[in-house]
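Take a look at this one chain, the form predicted on its own, written out in structure tokens.
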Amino acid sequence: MSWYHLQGKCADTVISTRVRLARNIVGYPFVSKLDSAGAGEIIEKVGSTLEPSGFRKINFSDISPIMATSFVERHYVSPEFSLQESPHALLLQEQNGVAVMVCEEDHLRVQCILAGFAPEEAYQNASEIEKRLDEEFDFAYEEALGYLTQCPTNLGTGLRVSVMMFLPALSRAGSMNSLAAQLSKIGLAVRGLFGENSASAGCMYQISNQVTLGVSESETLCMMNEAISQISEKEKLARAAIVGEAQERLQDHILRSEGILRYALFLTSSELIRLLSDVRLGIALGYVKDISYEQLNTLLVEAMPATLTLSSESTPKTESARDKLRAVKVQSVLHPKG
């Protein structure tokens, strides 16, 4: 069972939480200076450590570009990782939402992604794997700087907490730029659907910490808890401020989107994301009754281009064929048989 099949806390404003720990192994240069033999050695050693406990190893040199992109769509790897030419691999324990990117920007990127708002749980899951690896490897660490990383912005704890938030009312009110400016003052960044350098889609934004040096893991988790709670409250107040005819117009728009989502014969991926956003808001406002957040989370992953293509019995030959397949997928999730 994948992370998006689980129902988390604050589902009306938070889609998922991801915690990531960056680590490097003593005795090997940083990835930018690491040769193929060294990368292969690290991949083999990490695999030998984690595979006995239920992790699946995926060597990205052995998979197709479509499969690599599917892992991006499922948020297990970064877009940059999927495009690397040097040896790199993913160790995946999907039932717990835990993944280890080997030889991305750092030797190890240990991460956990969970549905809803779950920073403590995600951190605990990632930490358990990090501790297991720490028993086998000597991590690069310096007393004054903490864990040593290729990019100086990750020095210290190497901890990034990213929360995928759904903020349609704040987006509608034109408040996202001012919110991003406020968050930057306390060391938080606002990014798009797939993290750094990606665009927002469907009113979904990643909120993550930027500071890892000079703060503890518990301080980072506490700061994220407070910030996400305040952003959630702002979003709920903005939703409550939509009244009168504006509210009726919004309800009409949402119900039309629900109808298209349920019965369209062709759906592009961009249209799907927009419709899922409308329906997600409709669930939160009580306008949509028979669709769950879990179903929307499933579609947000399984109806994306690469993942959809991999799940089909035969590869769609045209964009139109894939759009038709996507509509069929949507209907199978929203109208399950049996």
The other form holds:
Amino acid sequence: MSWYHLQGKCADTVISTRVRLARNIVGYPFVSKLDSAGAGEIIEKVGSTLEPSGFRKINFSDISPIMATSFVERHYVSPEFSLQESPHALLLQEQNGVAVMVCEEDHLRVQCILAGFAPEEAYQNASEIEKRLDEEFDFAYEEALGYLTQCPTNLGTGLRVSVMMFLPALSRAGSMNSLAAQLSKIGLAVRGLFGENSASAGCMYQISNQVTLGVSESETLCMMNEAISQISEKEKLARAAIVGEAQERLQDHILRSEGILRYALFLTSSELIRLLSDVRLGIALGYVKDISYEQLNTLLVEAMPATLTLSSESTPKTESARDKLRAVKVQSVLHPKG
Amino acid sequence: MLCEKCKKRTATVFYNENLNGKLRSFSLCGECAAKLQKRGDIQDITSMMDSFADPFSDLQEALFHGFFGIRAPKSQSAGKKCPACGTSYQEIAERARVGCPVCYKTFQDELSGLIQSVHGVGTHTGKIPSRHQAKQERKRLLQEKKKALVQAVDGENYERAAILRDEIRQLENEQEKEAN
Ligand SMILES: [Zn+2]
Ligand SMILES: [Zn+2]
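Since we've got the form predicted on its own here, give me the form predicted in complex with its partner chain too.
First the chain shown before, then all remaining chains and molecules of the complex.
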């Protein structure tokens, strides 16, 4: 079971929560100055520390580009990591959502990704693995600056909490700009597409903390908790306002999307993202009955190009063949046989 | 930080775009982002999920390249190199990456403005690596015992002073061992 097969808490406004801890090992230069031998040593040692506790080691130099991209689509690694040329590896424990990127931007990036809103749980999972690594390695640290990282933006706790939110009503109301400006005042950043094109990105926004130095782990988690609940509340109010204005029009729009999702024979990935977002709103408002948030999360990952291609027996040769395969995938997730 | 387009408003839109394996990243204010999207200068990223990466990886270069007008005074860092990894500040600024943990000490003055512009003036609070917990505890004990030693000698309590001296020696030995 992977995070994207679940719905988690607050699935009407939150898609997933990711926590990551940046760590570096004393005795080696940071990654951009690290030679292959050093990287190899670190990968080897991290592997032997974590493999006994059920982690799978994936050496990225051994896998195909499409497999690497699929790890990006499943949110276990960053796009940069998948394209990197120097030695790098992933240690993955899928059932807990823990993914350790070795030799990405820092020697170690211990991450945990979970469905829905779960900052504490994700932090606990990541922290437990970080502790095991702490017993094995001497982490670069200095009293005033905290954990030393390749880029000063991560100094201190090295903790970044990122929450992927689903905010269709706020973005439709044109409130994202002012929301982002407010959040930046308290040290939070919003990443996503604003304005007219927001629908093309499924109205998904990533909210994360910026400051990592001078703020403890628990303070960061607390601040994120507070901010995310407030944004969720705002989004729900905005939804109520839209429903109040044009309930039938909205319902019509959503049910049309549901129809296309269920019955189309070809679907591009951008169309799919738009449909999934309409249907997610439909579930939240009670218009769509027989589709679950779990199914939407599954499709958000498994119907993306690389993961989709990997799951099929023969590689689709054309764009159109892939779009057809995507529609088949959607139907198999929405109407599982037996 | 400021929008990279208008350099006036605060950047609130950060994202990566993955075009045929080439990454581009943006830090824009909402207005500029909307304008660029409209003109098609920014491709619709088919998958917003692609950019579920570190939201600040794109901030780094902007930071180092003087977004905040903070550049190391040339005279101060000219010719200086990190004793551990040989990196110069020039190189750090160009690559937008610090070379190694020791660089933070070597270029403490050069980096401090940049660190403050991101994090403010706070110092670290929160988790400490286990090895440092022991180190910090030993440091504290050592100070305590040295103080006690002075008092013992002042009070002509030589027996106690001898014990303290042994304890201090042992702590210092441990410290040395760890440093090697
Ligand atoms: Zn601007
Ligand atoms: Zn250095």
